[in-house]
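Below you'll find only one chain, the form predicted on its own, shown as structure tokens.
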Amino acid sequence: MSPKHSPLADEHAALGAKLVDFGGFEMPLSYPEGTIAEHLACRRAVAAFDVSHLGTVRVTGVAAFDLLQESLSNDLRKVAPGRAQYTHLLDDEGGVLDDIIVWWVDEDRFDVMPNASNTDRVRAAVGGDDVTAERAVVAVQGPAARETLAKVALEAAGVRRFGVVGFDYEGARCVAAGTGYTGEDGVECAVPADAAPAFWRAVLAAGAQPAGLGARDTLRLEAGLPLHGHELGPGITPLEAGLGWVIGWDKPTFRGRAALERIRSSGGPARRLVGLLTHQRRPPREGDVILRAGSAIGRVTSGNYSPVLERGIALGFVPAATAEGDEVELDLRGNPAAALVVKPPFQRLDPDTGAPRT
């Protein structure tokens, strides 16, 4: 099957992007300056990402709220129209079928944003219409994100963190949310497909550096943010991943609740997700064994080189009793590497001690 294309495909080609198949979409992995430069642009100034591969399932009508409340793990009563919420779609065993951002656009309209390859699965659970092809989503991220976006769309730039606002761009009605996946402040803008190329060019002209999926992954790993298929998935519960706050214990029902209640009542999960900070540049990789006193205690779920710390970092599941500050060893494909158990986000840690920078 041929990959789908973002409304910004021609823009990426014109910029010389390296394109890859991701979640059924052909998307930019990086641009000529490379992943590390794109990563540091986001940490230090502003970068723009095309994340149009993410799905948008639009659920509307008077029954939309109740349907999402019963289907997803978090409690929508914590928020209101004009707000966004991070949540999970669980299976009966409490495993994460997908992690999702819900944009509550107005009273009876919710834009449910699943991971690319899970759009059909989420739509089967919550109903609604798949409107993914009707828009592009541009994520403007970094400490200068709002200042930069204000030159293009002032109302979008003013959206509060996890807020949702409508805005106009050259006559096109758009939606912005104060969300992102980089560990930096920023805004994600859903722009109708026909207006998206001009919007993208305007954001770059305002000063944003284009960044691809490579930088998106290293940024989210530095921030300690989970990736579905790695730190989340069937067989991995929100409790194991340290995301118990996405569970709406105060609402009467949602799929997977009984399984999570059993884990909670038995003393909690047997394993937990931790950060691992190495003392060398060589990056850990998914599947590398985590050892303590010579015995395997877990495996790396995501690993890479940290451009900010200039050393290898990773996430992985270890026994629940493992504490921050504990020393472990990673088997990097036959090469041992000492590592420190830490609490992300990594970019805010001292690279030598693993303690939060003051």
The other form holds:
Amino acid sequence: MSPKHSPLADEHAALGAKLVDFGGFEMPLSYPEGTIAEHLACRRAVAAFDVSHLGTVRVTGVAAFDLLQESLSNDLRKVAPGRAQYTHLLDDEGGVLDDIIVWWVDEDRFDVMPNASNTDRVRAAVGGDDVTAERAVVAVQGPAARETLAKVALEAAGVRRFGVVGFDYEGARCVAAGTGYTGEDGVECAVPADAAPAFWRAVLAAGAQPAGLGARDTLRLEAGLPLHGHELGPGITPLEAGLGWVIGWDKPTFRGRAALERIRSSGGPARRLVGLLTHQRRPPREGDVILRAGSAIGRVTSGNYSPVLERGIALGFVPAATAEGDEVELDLRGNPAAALVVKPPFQRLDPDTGAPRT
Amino acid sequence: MNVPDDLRYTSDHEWAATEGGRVRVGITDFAQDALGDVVFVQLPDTGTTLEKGGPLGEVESTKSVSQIYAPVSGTVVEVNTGLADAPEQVNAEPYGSGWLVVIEPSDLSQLDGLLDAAGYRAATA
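Okay, that is the form predicted on its own; can I get the form predicted in complex with the partner chain now?
All chains and molecules follow, beginning with the one already shown.
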């Protein structure tokens, strides 16, 4: 199957990006500045990411609300039109088939944003129209994201955290949401495909560093945000992943509810997702064994080098009784490395003590 | 890609420079570009005996781990300890401050079996 392309593919080529296949899309991995420079630009100022590979499944009409309430785990009654909500599509065992952001754009219009490779699966569950190919999504992220975006689209820049607003860019009708996947403040803008290259160029001209999927992954790991296929997936419940707040317990019914109720009433999950902070640079990698007193207690689900802490960091599942501050050991492909159990976001921790920086 | 004319190369993307009978080793510009940002380098201690084609160390980037192989047999006589805190030198100057080790070769003629610059350019074209 030939890869799909973002409406911004020509822009990435012109910028000299290295491209990589991701979820069937050919997307930028990094730009000539490199992953670490892109990562630090996002933490310190502002970076722009093309995330057009995320799906957009548009569910409309008077039945849309009830359909999403029954299909997805979170409770839309906690929010309202003009708000975004993080939610899960669960299987009957309570495993996470996908993690999703729902943009409640108008009373009867929901833009459901699955991970790239799960768009068909989510559309099968919630119905609606796959409008992914009609638009680009540009994520402007970082402490200077809003002042940068304000030079391009003032209304978009003013969207509140987890808010959703429509805006016009050079005559094209767009949607902005105060969402992201970096652990920084920021705005994600859905822009019609025809207008997207001009919008992207304007965001870069306003000062944003273009950043690829390499930096997107190191940023989300450093922020402690789960990635489907690693920290989430079939066989992993939101309870284990520490995301109990995405479960709408007040809803009478939704797929996966019965299984989650059984886990909750039997004392909760046996394992939990934690952060692991090492004392050296070597990056932990997915699959590396986590040990305690010489015995394996779990495995790393994602690991890398933290550009902010300049240490190896990881996420992994360990027995539920494991506490923050506990000392464990990682087997990094034959190289033992001491690690501290910590609560992410890593970038806000003291690299020596693992405690939040004051 | 930068492929200096005065070096020898392996098909695994190491370079080798002769310096008065010793051999300085690093990874090529092509290799560092393919790896992306290097964040960790594991090197042998001085005194370690290496076999031509055998493991010399590892270079890790934000996206992958890459094995480094010895271009010649011999003994490690110098190690670039500066890479412990500044592995990004491998990206910045792969043929300069990003060098990895210096080997006292057991048989300097092994270098003749490596690619020359033209051969390496052809192999990475």
